[in-house]
Each structure stands twice: as structure tokens, then as C-alpha cells.
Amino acid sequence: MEAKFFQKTYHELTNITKATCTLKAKGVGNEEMAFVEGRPAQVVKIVGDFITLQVFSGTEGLSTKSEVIFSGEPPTLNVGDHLTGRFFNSFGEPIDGYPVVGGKKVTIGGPSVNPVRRVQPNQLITTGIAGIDLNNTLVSGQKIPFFADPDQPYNEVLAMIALRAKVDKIILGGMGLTWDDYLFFRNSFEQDYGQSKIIGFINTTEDSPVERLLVPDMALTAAEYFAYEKNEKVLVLLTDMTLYASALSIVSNRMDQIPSKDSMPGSLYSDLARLYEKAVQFPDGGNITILAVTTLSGGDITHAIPDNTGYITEGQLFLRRASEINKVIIDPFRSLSRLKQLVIGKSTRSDHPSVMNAAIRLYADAANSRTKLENGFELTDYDRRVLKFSDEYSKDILAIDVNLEIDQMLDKTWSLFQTFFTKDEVGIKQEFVDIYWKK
């Protein structure tokens, strides 16, 4: 790195841990970037003249006489239309073999949008997945996580959504991806879009875990450029936020901060909220919608990471393998979109809310009937019919590999109603039955 006249250089470290180092320096700003023997680092704590740096690649091999150069600015990203179709590392440097990009330099990690510049989310985002579009409809400007066990195909689901969603830009923030996962995302988007919509910021398992802390800010800074400057509809995919939170824990523990629940830093809520609150609907039509994966440990929803996430976001989507059909579905009981009422029946067909509610009620009846079956109780005719409906509804509607338009989802559900039930058993308003119940 070439030193510039405004950069401050020091050669005396007073403390070194596995992830941080401390030195005495003046005129240094919080979150300012530095280079310790050429290794990227960032200011994370200032106490008087003592500065603590988080060294992204670790401190192994550093000595108390290591050279520290402060850059004079926090992490930045060069934004512009040239980002489209490109893949970068955690520092915004290309990893796709193409040249370094220019553009307008912007500081990452800025504040979220002022509420007076926001409008209520009101635009439908379709994904082709009925467990989302039919039962937990997404709205532009929404922030919502996927809760999934580590062995579930959450990255494949994110790719499906990105390939089907009618948006202008897709920005992927990949944290702790295996190389195969990275190539999967890249090949998926290149094949279907010719890289026309995707921008990726990638941290792989071969990179330092601490570098993951930059990835969401890089992705969201790029999203803000396209949503605000270009009035585009931007979908941000963040995977996996559990690994992001684990990186926060690494740094806080090595700074001797007192851990909170589940060894997470006490700032976890505000750290997550700072990112999720970047979701926004602008008055001129541009928006940022955030879909983020949070992997669960043993399905534990009470862990600090999903627990805090649930308070910040506007619902959650649960992936579950339905054993009766041996397919992964969006769990209709544990999933929730708190903004769906803003678009269903308005941007979608007027029968959408009624069909959704009737199907979930019948699906719940099937769960009760399955409990009776498992406990050896005699099944009624209604029990047997509702169990058949549940299997067909899971296979033809809820499974993540089903790709349908919303009207097709509604028509297919009406067909299942008519196959297994009477009009009275379905319990939908007569005005909709008259239109959609085929003679």
C-alpha cells in the first residue's frame, strides 16, 4: 500500500489479542480503516489516546513493533452502474477476474433512511413459491428472515426467489459461504440473467470470519445507490446472519467485553437492527427489500440470534421438511409476513385472503387428524379427506420446488377444495364460491 501525506503511521503496539491490537494514537476516528503490516483493520474502540483495531485476517505473526498506517477514512465502496454483474470480496475488491471498478466513493455503514423520507410499503413482490406468495406475501421495503436448520437448502431457496422475483437488482451478501455455494450462486445467476441483475459481496470459509462484518454494509450501500439514486427495486439477500453474529462475538470476546445471552455481545440487537432497518420504500418508487437467512442450532428459536431477529423484522419464514411428501416446504404454521395485509386482496385477486385462510384452517385440521392417526384413534371420513388434502396441498402448493403465478396458486387451491370438500366445509364467502367453484 502506498502511503499518502495525510496518513498517520505508528510503530508501537501496546496489546495484541487473536483478533485485535491496541496502540496509542491521536486524531483517529471511530470505524476508520487502518493497515497493520499491510493487513486491513478497523478502529472499534477509542479510549482517550488508546485505539483498539480489529484486524480482519487475525494478528498471528504481529509484534509490538508492527507498522500501523491509518487511512483517514472508514470503509468505502465505489458505487455506480458498473457494479452490475460483478462479484467482490468483503472489502469491495473484485474476485471475478475482471478489472477494478471506479465510480463514486461512498462510506459504508451509514445511518438508515430518515422516516420522513419513507412511505408505507405497498408493492407486491412475487417469488413463484406459494408458501410465500399465497400465505406469507412479501411487500417491497420489507425485512424478513428465513429461519432454517443448517442442513436445509436455504441458499437454493434464496437463489430461486432471486431468479423469479420481478425486481431490478439482486444484491447478494454471502457470509461464510463454501466455495461450492459461491459458485452455485454465481453460475445460477449467470445462466439465467447473463449477470444483468446480480451483484455479489462474498466472504467464503477460506476468508477470515471477522471480514464477514463488512459484507452486509457493502451489500446495503450498493442497494441504497440503486434504490435511491436510480429509483430501482432492489432485493438484498443476506446469508448467513448467524455467521455474521458469530463474527461479532469473536471480536467482542477478544476485546474482553462481558457477553450477553448465548455468548453474544450485548450490542447484538442494535447491530442487527442497524442492518435490517435499511429496508425502505421511497416515495419515488425505489425500494430495498431484505431477505436474510438465520440458521438455527438444533432448531432452537430461543437462541439470542433468532430471538433478537424476530423483534426487529416484520415476520419470518420457516423452512421445514414435510416427511409425508419428503419435500421442503415453507411451514404455514410458523411462518408469518406482518405486511401481507397491505397487498393481498388489493394487488392480488379479491379471493386471496379467503382462500389463504380456508387452506390454512384445513391444513391445521389435517395436523389434528394426523395426531389421531398416530395415537391409534379411529378416523372419520372428514379426517381421511383432510389428510389427503394436506398431502396434495403440500406437494402441489407449499413445496419450494413448485413455481406458480399467484392466480395459478389460487385456482389450484380452489381445485383441491372442490376435490376433497363440500362448499360448507370450506367455509368461504358465497360471493367467491359463485365465481370460483366450478360447476
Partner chain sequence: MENNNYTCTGEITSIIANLVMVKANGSLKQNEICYFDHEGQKIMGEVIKTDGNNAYIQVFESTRRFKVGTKALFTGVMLEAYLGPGLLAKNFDGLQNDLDKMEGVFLKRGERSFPLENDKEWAFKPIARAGDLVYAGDWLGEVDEMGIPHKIMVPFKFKGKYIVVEVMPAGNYYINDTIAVLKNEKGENVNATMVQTWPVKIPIKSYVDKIRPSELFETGVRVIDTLNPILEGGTGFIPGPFGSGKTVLQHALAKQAVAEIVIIAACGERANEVVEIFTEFPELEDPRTGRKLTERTSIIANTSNMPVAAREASVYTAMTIAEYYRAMGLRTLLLADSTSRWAQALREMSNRLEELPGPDAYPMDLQAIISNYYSRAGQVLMRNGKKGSVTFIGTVSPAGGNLLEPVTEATKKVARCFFALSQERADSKRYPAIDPLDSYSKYLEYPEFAEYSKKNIGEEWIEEINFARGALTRGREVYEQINILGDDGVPVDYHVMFWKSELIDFVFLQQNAFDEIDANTSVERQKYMLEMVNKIVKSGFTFEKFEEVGDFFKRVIYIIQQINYSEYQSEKFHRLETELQQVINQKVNA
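Please move on to the form predicted together with the partner chain, as the form predicted alone is already shown.
FYI, this one's just the chain on its own, none of its partners or other molecules.
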């Protein structure tokens, strides 16, 4: 790294810890970027003349004589149309072998949208997956995570949704991705879209975990450029936010902060909310939708990471392997899209809410019947029918490999109702039964 004329260079570190180093310097701004022996670092603390730098890739091998150059500004990203089709690392440097890009330099992690300038989200996003479109409908401007155990195919589902969603840009923020997963995303996106829609900011398992703290801000800064300045519909994919949160805890531990629940920093809620709240519907038509992944450990959603996430996002989608049909489904009980009310029955067919509710109620009955079965109690005729219904419903509707239009999902559900139940048992409003119940 070569010092430009306005940059300050220093050669004396007074203290080096695992993740930080401290030096005496003057006129340095808070959160400014610096390079320690060429390694990117950021100002995290200033006490008098002593500046503490967080060295993203770690401090191994640094000496007290290491060269430090201050950049004079917080982390930035060069935004512009030329980002399209490109893949970058956490610092916004290309990793796809193509040249460095120009563009307009903006600092990442910019200001919040004034709440009175937001527009209530109102556009349906279809994914073809019935467990989402039918039961947990997504809306542009929403923020929602997948809660999944590490062995679930969450990245595949994410890629599939991104490919099917009708959006202008897809921005992938990959944190702690394996190299294979990075290539998987890259290949599947390039196969379908070529260079037209995709942008990636990637931190792989080969990079330092602390670096990934910059990834969501990079992705969301790019998203704001396209959504706000170009009025585009932008879908941001953040995977895996649990690894992001772990990096936060690494840093706060090394800075000797008092941990709160599950050794997470006390500011976890604010740190995550700052990112997720970038999801927005702008008044001029552009929007940012965030689909994230939060991996669980042993399905525990009371752990601080999923718990704080749940308090921030607008619902959550649970991936679960249904043993009856041996397929991955979107669990209808624990999943919820809080914004679905804004579109279902309005942008979709008017029987949508009733069909959705009736099917889930019957599916819940099936869960009770299954418990009865497992506990050795006798099954009634209704128990048996509802169990059959539930298997078909899982296979044809909830499974993530289903790809249907919403109208087809509704028709399919009506036909399952008719196969297994009487009108009374389904209990849907007469006006819909008159139209959709085929004699």
C-alpha cells in the first residue's frame, strides 16, 4: 500500500493484541480505515493520542515497527452500474479476476431512511414455492430470515428464490461461505442471468472471520444505490447471519466488553436492526427486500442470535425435513410472514386467505392425530383422513421443490379438500365454496 501525499504514515505500534493494535497518532477520525503492513484495519477507539485499530485479518506477525497508513476516511464502496455481474471481497475489491472498478465513492453504513418518507410495502414477490407464496407470502421491502439447521439446503433455497423472483438486482452478501458454496451461487446465477443482475460481496471460510463484518454494509450500500438512485427492485441475500453475529462476539470479546446472553455483545439487537432496517419501500418505486439465513444450533430459537433476529425481522421461514415424505418443507406452524396481510386476497385471488387458513387448521388437526397414533390411542375415521391429507399437502404444497403459480396452489389445495373432506369439515365461507368446490 503506497501512501498518497495527504495520508499519514506511522512506524511505531505501542501495543498489539490478537485482533487490535494501538499506536500514537494525531488527527485521526473515528471509524477511519487504515492499513497496517498493508492489512486493512479500522479505528475502533481513540483515547487521547492513542488510536486503537481493529486489524481485520488478525495481527499475526505484526511488529512494533510495522508501517501504518491512515486513509482519512471510513470504509467506502465505489457504486455504479459497473458493479453488475461482479463479485467482490469484504473490502469491495474484485475477486472474480476482472479489473478494479471506478464509480462514485460512498461511505458504507450510511444514514437511515426517515420513517415518514417510507411507503407501506405493497408488492407481492412470488417464488413458486407454495410454502412461501401460499402460506407466508413475501412482500417487496420486507426483511425475513430462513431459520434452518446447518444441514438444511438453505443456500440452494435462497438461490432458487433469487432466480425466480422478478427483481432488477440480486445482491449476495456471503459470510463464511465455503468456496464451493460461493461457486455454486456464482454458477447458478450466471447460468440464468449471465452478468445482468447479480452482484456479490463474499467472505469465504478462507478469509478472516472479522472481515465479514463489512459484508452486509457493502451489500446494502450497493442495494441503496440501485433502489434509491435507480428506482430498482433489489433483492439482498445475506447468508449466514449467524456467522456475522459470531464475528461480532469475537470482536467484542477481544475488546474486553462485558458479554450479555450467549456471549453475544449487549448491542447485538441494535447491530442487527441497523442492517435489517435497510429493507424499505422507497416513495419513487425502488425497494430493498432482505432474505437472510440464520442457522440454528439444534433448532434452538431462544439462542440470542435467532431470538434477536426474530424481534427485528418481519417474520421467519422455518426449513424442516418432514420425515413422513422425506422432503424439506417450509414448516407452516412456526413460519410467519408478518406482511402477508398486505397482499393476500388483494393482489392474489380473494379465496387465498380462507384456503390458507383452512389448510393449516387441517394440517394442525393432523398433528394431533399423529400424536394420538404415536401414543397408541384409537384413530377415528376423521383422524385417518386428516393424516392422508397432511401427507399429500406436505408433498404437493409445503415441499420446497414445488414450483407453481399461486392460482395453481389454490386449485391444488381445493382439490385436496374435496378428496378428503366434507364442506363442513373444511369450513370455508359459502361464497368461495360455491365457486371452487367442484361437484
